[in-house]
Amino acid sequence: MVNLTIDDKQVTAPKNSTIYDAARINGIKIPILCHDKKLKPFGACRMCLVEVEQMRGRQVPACTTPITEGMIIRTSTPDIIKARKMVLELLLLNHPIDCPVCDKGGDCDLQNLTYEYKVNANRFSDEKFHHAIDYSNPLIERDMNRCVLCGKCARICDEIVSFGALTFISRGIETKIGCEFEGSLNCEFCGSCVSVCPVGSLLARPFKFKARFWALTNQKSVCGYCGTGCNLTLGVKDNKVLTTVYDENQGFHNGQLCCRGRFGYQFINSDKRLTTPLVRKNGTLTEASWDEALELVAARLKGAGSSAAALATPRLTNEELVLFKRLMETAGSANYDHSAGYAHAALTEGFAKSFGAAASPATILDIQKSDLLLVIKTDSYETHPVIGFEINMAVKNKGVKLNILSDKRGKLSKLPDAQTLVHTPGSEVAVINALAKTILDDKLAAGTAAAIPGYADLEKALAGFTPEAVAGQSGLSSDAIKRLARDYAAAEKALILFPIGNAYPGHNADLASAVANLALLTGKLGTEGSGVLCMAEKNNSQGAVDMGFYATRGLNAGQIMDGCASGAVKTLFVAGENPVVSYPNRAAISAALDKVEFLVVSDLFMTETAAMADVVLPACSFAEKEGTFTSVDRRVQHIKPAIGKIGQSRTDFEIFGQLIAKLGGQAPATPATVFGEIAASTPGYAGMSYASLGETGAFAQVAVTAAFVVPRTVAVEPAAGKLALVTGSALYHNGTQSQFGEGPMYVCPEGYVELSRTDAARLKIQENDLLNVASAIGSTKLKARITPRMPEGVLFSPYHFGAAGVNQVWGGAPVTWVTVTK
């Protein structure tokens, strides 16, 4: 620790702390503009200048200078404030000082520090700036004639997002802020920019005019799309989420959120939401009264038995999903599964063999305390930004080192230095078995291997794995497997990422085993920055695996349809999911939801699903609800309504409640009482109740008991003529719920196939062509994308959008072969 007087006060700080640090640290205010905790200092708007004596009292920036022993600091003499209120005069001379119809009002750090600073004239005098503003982005406006330059929207886009939209242009008077040859902003739509301009020249275009800042009541939440568990602060007005507001210092994210996280709370007022419960007679959906749906329910589950049947979204809270296992117990079935059964295997099958438990055996908080990063798939971005923001941050400012295994390349290859090994589709766990066998080869195991269980027989599988026997059947090359094996075995600590899903039947549990062997060998496991983190998709699917919302004993999701299929399931419960457009096969699945003979569906939207129902029931969004999320890494955090139940509207907490009670069951009266029962028996989450999660949640740990386990590969032989379609994740989307967000849905409002270069040419297809995707199943028209990431002889499709879906043409296998046609 330094330590050095400021403002005749004695305190101390860390080494390395600059001036700023050293004052916020101790609660000494020094005003900013172009700072912010997550970037390197910049320096640029002189607002935070303080005195330091041994420097003979020169005027220097707080934010740039480091602290010495025994410096002394003033931060507010009358000549600092006298240069700090020269640099407003000077901020405020070209501005436009348009308050009263900014939507930055109330919010604006300038207008605050002019205020503060009772700045009320301006002793120079200048012509305003006449930039034009561009109205041309659905999510973002940029107003230059606003900006301060304090450069932050640039380096957020740079050291964060790696994306590098934004920059200066021009210099002296003229410097602005704009994109590349001055055009449009263009970019992934994440808000980052808008989330620390100090001022009103990025606004978030969905809030614009809805509402003053101070008119607000920010309420804190978790992010309801992908398993990151984000932290949240929604902005709430007259019961209406209005926006979603940035908190520098909420989570590890540090406030930092993607574009469906900040843009796509709109499905929580939406004008479509389902606000009273509909039973069909005569064949037409009729609304009724909560008492008769719930009768007519339960009347179908009582005595039901193993002829029930449920599916449920890992979006529902962990006491939900609860409750929901237990009203399918108390109607005598054990038949009940989410995400399509099969995109939680890598934790349920894969980790739960290879770990002995189904989670995994690191955080997000390792990806920037790692040397080497091994990620699958360069999806991880797509499905889950905010993690990829954590990769970009860990290879930009930490220089650790990247390497890919993907079936195409993304942007995480554009990172520095990043290596990504394009294999064929389906190929990846021959790949990853290929570098234990390098590993094993190469003598390059940890001493510890050999007493793993399994070892033995993992040794005598691989023998046929060599790397020139996985060359000829990945498109690597020997020496690119040898390389990638080597790196990962050399690096003292490396982390391996992959992404699981409904669109990701490949990543399943042998692949979660082939990762697991690589760490097990080389001893990458419980120590920080090493492990393996399997990336789950929903905001809770690590809950739904923790409170055993899976098959065990009974039917699974794809037995479940086939069983309503063939008469043997009768009543299914379909809480929140949308198997229409988000499961494999729509023509499979639809005709086995039209079979079933009681199609219950509770959901916040009339979903294609929730059409062919027989009753259905308006359920409650995260904001209007009370429980508990788990995330990726197992971090279990508390959530509260932040509004009103909207309409009749009911929480699945009560209604799962509800019909227990009227099978003859006693339902807890609370969430609490049945969070209380979790940490009882859910192993990790001992000692946890609502009160200690607190606003940072806390990690159910994870007992590791390792076991080597072979994995099973399938070799994915060519289809002559054809080309190979895998399907995913979109940026801006996350399951289906994110067609009802607008903000997601301006920016990426419908499917598409996107194809090589080399392919568009030698097919003769221009981009936005619709073109006719045809598969032994069936076949969709989807709009042509054509670009340099996608090898030749592949296509991607993202799978969440129900006109149009993929899953009319792809049922359920890694690579589906397809012929595409105008």
Second form
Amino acid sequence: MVNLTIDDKQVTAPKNSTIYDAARINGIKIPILCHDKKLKPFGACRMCLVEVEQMRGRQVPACTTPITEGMIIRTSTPDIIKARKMVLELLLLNHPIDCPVCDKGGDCDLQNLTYEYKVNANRFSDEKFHHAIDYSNPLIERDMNRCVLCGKCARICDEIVSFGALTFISRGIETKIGCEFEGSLNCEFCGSCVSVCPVGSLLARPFKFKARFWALTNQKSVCGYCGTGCNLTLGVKDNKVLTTVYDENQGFHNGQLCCRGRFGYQFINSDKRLTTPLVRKNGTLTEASWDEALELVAARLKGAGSSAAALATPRLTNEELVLFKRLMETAGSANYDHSAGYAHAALTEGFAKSFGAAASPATILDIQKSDLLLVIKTDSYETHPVIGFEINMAVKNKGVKLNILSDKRGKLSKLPDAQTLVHTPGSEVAVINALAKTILDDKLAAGTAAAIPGYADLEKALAGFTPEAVAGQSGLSSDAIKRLARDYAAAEKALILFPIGNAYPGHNADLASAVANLALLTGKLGTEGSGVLCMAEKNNSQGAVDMGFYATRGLNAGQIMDGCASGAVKTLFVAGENPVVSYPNRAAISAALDKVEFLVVSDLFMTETAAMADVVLPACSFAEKEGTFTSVDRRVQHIKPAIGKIGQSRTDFEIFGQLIAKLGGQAPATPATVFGEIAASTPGYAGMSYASLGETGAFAQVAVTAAFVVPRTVAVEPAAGKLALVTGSALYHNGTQSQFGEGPMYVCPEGYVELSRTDAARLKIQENDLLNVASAIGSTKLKARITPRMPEGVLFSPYHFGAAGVNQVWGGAPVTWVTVTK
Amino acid sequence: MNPITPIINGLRITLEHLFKKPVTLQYPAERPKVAQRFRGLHALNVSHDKAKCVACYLCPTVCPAKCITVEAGEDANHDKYAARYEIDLLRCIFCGYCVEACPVDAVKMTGEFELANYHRSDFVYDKERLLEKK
Ligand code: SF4
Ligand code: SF4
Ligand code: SF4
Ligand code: SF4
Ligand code: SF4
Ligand code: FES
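Please give the other form, namely the form predicted in complex with its partner chain, since only the form predicted on its own has been shown so far.
Next comes the full complex, this chain leading.
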């Protein structure tokens, strides 16, 4: 700690603080314009000038000046106020005074400072700028006439987002912020730049002119897309979610969001939302009363036993999942699963065996505390972008080493000194086994490893996985495998991250075990900055696993579908899931859903699956309900309703509760009651209550009982003349719901297939050509995207789009062999 | 005082008034001239054939009766305009704060005071009805 005097007050502050930090910690306010706590000090605006006695009373910027012992600082002498006034006058020289039409009015740092410092007139005069305004994209408007050149946008895009879309161009009086070649903005549209811009230069167009900042009611919530569990503030007016409001103090991510979180909220108030229950009469879905619809469903479920089955989206709250399970049990059925359970087999089978717990024994906070990150299977940036920001900051600010093992390159591969090993699709488990083998052979295993059950078996099973043997099969060099193994073993703290989800099928449980083996072998588990983080796809995937909403005694998702087709399952209740689009092999799924006698779907929208249903129940979005979500690292967070329910929609909690009552069961009154039960009965959740979760949530504990498990490997045989299709997530989308968010749909409106330049040249394919992609089970037409990140012979296609029909081609194998024709 | 005097005085005043111009206004045949600063029905000022209002939302913000509804729209030039401007006169207390608040002199209050109507809905003045008639 350093002692210093600020405004005649004796204060202390940690060393490495700047004057600004020291003042802030001690409750002294220094005005800033270009400074942001997330970004490196910059010192461009001079708003934060203070006087330091030791510097002979010179005025220095507080935000870039480090403190020293005994410093005597004054923050608001008449001279300083005069200087700050002048800074504002100079800024206002070129800044247009168009506050009445500027969307930032009311939330503008320049406006607030001008008011605070009573800058009522300007001693100087100059011409205003006449830069053309960039309206070229539907998400971000850039009006550089209002820019105060604080550089925050360019810095956040570079330092945190790592896209680098914006930069200072020209010099001197001509300086402005621009895109490459002064073109229009074409980036990943995360909106980070918009969130930090202190003036109205960068604006979110979906919110443009909708309301004034002060007219919004802010409701804190948790993002309803991916499992990162980002906190978010919804800006609400007239029962509509109009925007997401940036709050730099929110969450571990300090208010950072990705494109889906920031711009994907429109689905909440979409006019496509279902508003009344629908019942199929004479072949068409017709509006019905809740009573009628629920009676019908209850009559089918009553005593249905194993002829009933349920599928849920892991977007439901923990409480809803518990209730859904109870509903099925009341009906006498144990057939329930979430998101094609296989997607989460990594947790429920892999980790359950290796760690004795179906959860990750590491947290997102470990990323920045680690020495080495190993990202496996795919670019986790696409699946969990804000975790990607964390990785980026760890690499850039903390010098954390980054290794990636994937079947294609991604954005993470572009980070400084990132080592990417691109293996042939489907060979990841073999490669990880080879890493383990190297660790064993080189005697790099931790002393504790030999005592873990299964050690001898693993040692034996790995015999065939020498780096040399795996090199041939995976397309990697044995040296690369050895180097990676040694790097990993040598790092004091190392964290493995791997995303899982609906479109990453194949060998999830085995991949998890293989990964777990690595961590166990090297003893990199259970300490800060080390461990394994399995990143499940949806906002409450981990919750669904924790609540046990997967097949343990009954049928799993795949078997339920088979049951529908064979007639064993007569009633299927699908809550929020859209299997027709998100499950592999669309033809089989559609046939199964066609076959099932009675299909109930509760959803927000008339999805492809809902359109096939006998009863459709309008459900509520996350913004309309109360409950808890559990993030990938088991942070349990409480959400409260931000708006009233849309139309006649009801929460799934109410729907399940009312059905339980109709079946003669006892339905709990409120989500809080159910959460109480969860806290009492779920391992790791003990002692939690809504009150104890507070605003930041609480981590559910993971108790690890380690064991080595030999992962199965399936050799993926290359098929002559065919290309390997891998499926996955696009950065802008998550599941099928983001298709109803206008923001993500502006950036990425339709399915596509990515291929390498070499393949494109060989097959004479141009960008945007419509390709016919055919596999053994079917075919579809997809637009071509030629990208340098794809290795030769490998195609990638995101699975979210109903119209693209990727699951007509893809049947759930880790690699699908396809032919591509124009 | 002589008890008769007040009666005579009274009769004199009555008599005087018989020959004076009456002070009552023969409304509606005769119409009053309201003061310049009288606060009657609002009007939206027009400039270049358009409402001057830039939909800054300041008047609905200051309005103590919360009777103004503004919804901004984006025109073809990406400029902001009031796609909807509505005052619920049944709630308005004619304080004139809206006029004070307007940064672009887009709203004013006219001398119009005949605001009676038969239906509640007729008291909601939308943009069309408020636009200053030239
Ligand atoms: S939206 Fe995101 S990626 Fe695009 S310029 Fe802004 S910060 Fe960069
Ligand atoms: S656009 Fe905004 S954030 Fe970027 S430099 Fe200008 S004022 Fe700063
Ligand atoms: S989609 Fe995921 S990463 Fe993006 S804001 Fe939401 S929770 Fe965060
Ligand atoms: S006169 Fe007063 S009450 Fe009436 S609309 Fe204006 S601000 Fe509101
Ligand atoms: S204050 Fe003036 S410009 Fe602003 S909304 Fe009201 S009338 Fe329009
Ligand atoms: S805030 Fe310190 S120079 Fe801008």
